[in-house]
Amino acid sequence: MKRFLLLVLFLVGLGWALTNYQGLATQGTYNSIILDFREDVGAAQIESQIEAIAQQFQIAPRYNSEFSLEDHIFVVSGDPAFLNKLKHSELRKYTEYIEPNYIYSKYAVPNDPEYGKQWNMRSINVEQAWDETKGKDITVAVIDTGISPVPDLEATKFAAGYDFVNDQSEAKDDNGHGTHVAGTIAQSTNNNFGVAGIAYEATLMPLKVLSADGGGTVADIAEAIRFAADHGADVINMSLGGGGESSLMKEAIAYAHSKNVVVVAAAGNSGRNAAEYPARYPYVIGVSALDASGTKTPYSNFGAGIDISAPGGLINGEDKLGGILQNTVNPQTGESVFEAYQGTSMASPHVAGVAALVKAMGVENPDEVEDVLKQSALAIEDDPLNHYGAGKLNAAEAVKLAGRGKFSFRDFFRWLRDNGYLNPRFWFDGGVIALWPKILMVLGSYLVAWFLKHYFPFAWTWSLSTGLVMGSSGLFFLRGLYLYDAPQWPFRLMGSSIPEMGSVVQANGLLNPFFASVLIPLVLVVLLLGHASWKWFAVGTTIGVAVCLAVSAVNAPGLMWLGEGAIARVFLAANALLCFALVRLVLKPETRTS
């Protein structure tokens, strides 16, 4: 008994929490209501109902557009209170849907004032990716000239880094290159200042390996790679490179790969038919550069070692609109500036940023991350010299592909939200019988069964439990199921309790008195009484229907031909008692033989 009471309290508490937690609830806004009349309703009946609404509420429904004539879709001004009145009026007999005419809007873009100049962000479809993730809990190591605390990195998280050039813990930027690269990855975003970054909820790890003049040694770079791998980096970006293969660096990259670190590197800016190192090493994603039109830039290396392409920018003289704009430092003065750069150094952090988004979606293995990036890229069919690798970086598709086949709590809550179950109005005013009463029906059926078990002992079986759920509520979670272009009445039928059957095919909100009665349970008991297992399904169904009818008598959803008043309540209550009596009649012989 204690366990059962705890279960009841848990379910009630969970329901209350979900309906009151605004972060999960669907907060749609609307100021009008959609009336979708059934196709089998004649024009005269529709006109009569429209006139009735106009007279009763002093408001005139109108066709949504000239294209609504055939489908009989009307729109009427109204708020939630008016929607509730319409749903409980005679109108529901003639309509397939009475629902809010929600107002949708374009996807939100960052409020950073200079974001409009960042053509590169839109070219990789990052705005759609942000609807899923922004890189939270992912650390990206920037192996470069260091990172300085410019204003547009103020809200960005940082992990402890290191300056391998000067052998000190603070890795400040004395060149501007590293800070610019870091901005592309995780510039503070939605802060009403400056520009945006790709994975702006990720953490940056500054690792300085290049001096003020932009040069650095293989030994420092290799040590930085190992440092990043040992200190929690998930992604490494190296917007640097040169000629000459190094076993030390190759080994460091393999070490980072073994610790599930994604390594990304720029292909080089020599316009040659081969990427430079470290982009050419195994386990490194080599990135070539694209201009604002999405074509290969003249400076970008291509051919061997190119895995994918991304925006690198192309500046024409004094016109810097084609460059990649980020907040960095002036190397001469050390002051904060917003500057447009170009180069494969700017392309590489785009890939590193999207890799962080992919990692944040739960893809751990670096090879799998690379596969996601390549498979989601926009492929270029005519690319004989491998300018583009697998194609053009596509953040939205990468995040979508990363999330495919994975079902997390976040997905579950999104499913609940999209089907309306997290909207409090749905719980009190949704479906033929609202969801809250249905939960009460399920819990009530188990309470009645528990009560009867103490007076008429019987075995608790799966067939009995199935009958309880079937009779009391039906598989109501199927009510929200929708398949495009498929007839919806099978889903409504499967998502309805027995008393609702007979009306759901026409999407009628009224209960059918032939089904909302003792009739169906009686037929089941007569047919299944002689079967050892199925008999208990009939018993469970009868108990469930008894509770369902009792709750319906209180909730009064309405009966066909009998309305929603006292007659309907008496009918439902009387049939609930008859179902209860039928259960007693079936269970009494059990007590005599036991």
Contents of the next structure:
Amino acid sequence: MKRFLLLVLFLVGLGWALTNYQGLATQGTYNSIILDFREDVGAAQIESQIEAIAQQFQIAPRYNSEFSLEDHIFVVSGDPAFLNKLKHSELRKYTEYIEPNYIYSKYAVPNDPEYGKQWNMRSINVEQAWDETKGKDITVAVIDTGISPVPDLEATKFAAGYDFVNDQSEAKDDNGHGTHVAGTIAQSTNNNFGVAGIAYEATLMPLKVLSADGGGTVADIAEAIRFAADHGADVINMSLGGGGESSLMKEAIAYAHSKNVVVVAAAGNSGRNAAEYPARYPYVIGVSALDASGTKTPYSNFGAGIDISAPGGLINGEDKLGGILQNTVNPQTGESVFEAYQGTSMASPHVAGVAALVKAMGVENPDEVEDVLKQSALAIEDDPLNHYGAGKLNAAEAVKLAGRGKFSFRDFFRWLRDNGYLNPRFWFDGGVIALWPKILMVLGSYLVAWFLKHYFPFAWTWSLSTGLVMGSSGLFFLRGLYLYDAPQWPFRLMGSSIPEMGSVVQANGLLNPFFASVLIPLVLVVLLLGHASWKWFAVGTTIGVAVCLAVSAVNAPGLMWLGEGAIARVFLAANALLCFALVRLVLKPETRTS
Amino acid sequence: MSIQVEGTIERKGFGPGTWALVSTSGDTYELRKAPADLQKEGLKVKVNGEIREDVMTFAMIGPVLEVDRFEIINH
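Got the form predicted on its own; could you also share the form predicted in complex with its partner chain?
Okay, now the whole complex, with that chain kicking things off.
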């Protein structure tokens, strides 16, 4: 009896759930209905049916297009009630289907007249993100030269800020930089004026720390960070940098982080290897700058401290189309102008804006926000110098990922593992190493050595093992290491196997045919054959190179001058076989004497 | 840290623009408190000043050199 009751309850529940389930299609809107007549219904019959419903319901059915006649497709205007009537009418017998003619809408393009010049907005897919959120109820602190109330910020909400340069509560901009940065984050959008901003329903908090000449002290900036954290900021943008390490600032950032504030900073514009402070402090998302084509700009810093990349623009002389266009003030006159700027200063607020969108989706923890941004970024596979961090900022994917609501560190680690990332810290960027081929190369070379040992007995020695590693994979994990202010090529060199060394310094992924061949093993064998222990290094290296070349031939045969096709494969495979033959040649007399 | 840098004055296009001193060895310094006489593109100068480790800027083009005095070599 109890079981029967439970079954009834279950069925009732199931029925309720099914009847209340709103299919995806029912969410659409329509004001017309499609009638598709069966193919076997003659033209005369269709005509009479159409006339019948035209009279019955006082409507005028029409062809959808000139092609519709052949397909027997008619469209009539009508609402859901009418659709229901048609479905239960005589017409049903003559049609394949009667269904709503849904109106498909494009993603909302804002009506701001200059929006067409904002390539940067489209390149981060912000239109799709706006379907979900526009950053409502999120406060973004802009630590910069201040923000002036230009016309295209009129509909934007402001929180109370502070001017740390002149010690006053009003933080107006006497330079133009801060207002521009603020515009990227939350320019008034869909207001039929000017340009758009990313999180345009978010609230801006103006904090002035840089004077009119564009500089400011670490003491003021640290105070501004604490002010933001204490006054309800959710995101901090710092399009500034330089100077040395400061405990004061480092602590202020850690404090903001402890209050769940996402801190974003520009990487710097000196084109050097490593981000500036504050981008390089812990808990700060460091941003490098992309041009309109999506490649790193020449001025943008790279390497250690870069977490993600975003549009920063590149201005070519008088042609400013490649810059980032926002409303700001002319520093000389104080008047409102629409100006295109370039710099990692422009890239950082893109990330801050998307961070605000992610926060508005309900992700509160700043580490999780950072993970969402990185995970949703468009990853760049071939990035040996860490120009792009986790990849290119993608607002649509970030908001989608944040909207899943179940985002956790476990998901992040799963993602790291799925993508072959070994270590989640940014300076150890496993993304630059294709991990599985490497492991295959090491294991493969040991297997080959073990196999050879079976036929030609020899002793495992340190020099043999070193040779195997050097020949097959190198200390590949070193390649993902980026140290502040240190050149990266020594790590790439140590992290490369002998076949890969020919292209280490120029940091491209292609193999150099002189290095990726039997040549170096042959030279080593010839030179070291007479030496009792170094000979085994040569043997190990030759086995390692053989396996490395064999794996490369199957996996990714990109060769300088020879391309990536069949020629490269044949070249690599042939050299792998030559290496193997070389080992046999060396080992054969060895077995005879032993 | 007080230093003397010899080089050329350049205008760098970050934000509304920034005055830079590109040294003869190729290093770029961001000039802070550059007097109006120094704000001239292409000017060859010797600048005495201090590297401000405690100053950050939006231009981020290199170390910040706060001008103490300068000497124009040629135009």
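Numbering follows the first chain given and starts at 1. Definition used throughout: the rigid core is the maximal C-alpha set that superposes within 1.5 Å between two forms. This structure is a prediction, so every number in the text was calculated from the model and none was measured.
Novice: Answer yes if the Cα of Phe338 shifts by 2 angstroms or more between the two forms on a rigid-core superposition, and no otherwise.
Specialist: Result for Phe338: no, shift under 2 Å.
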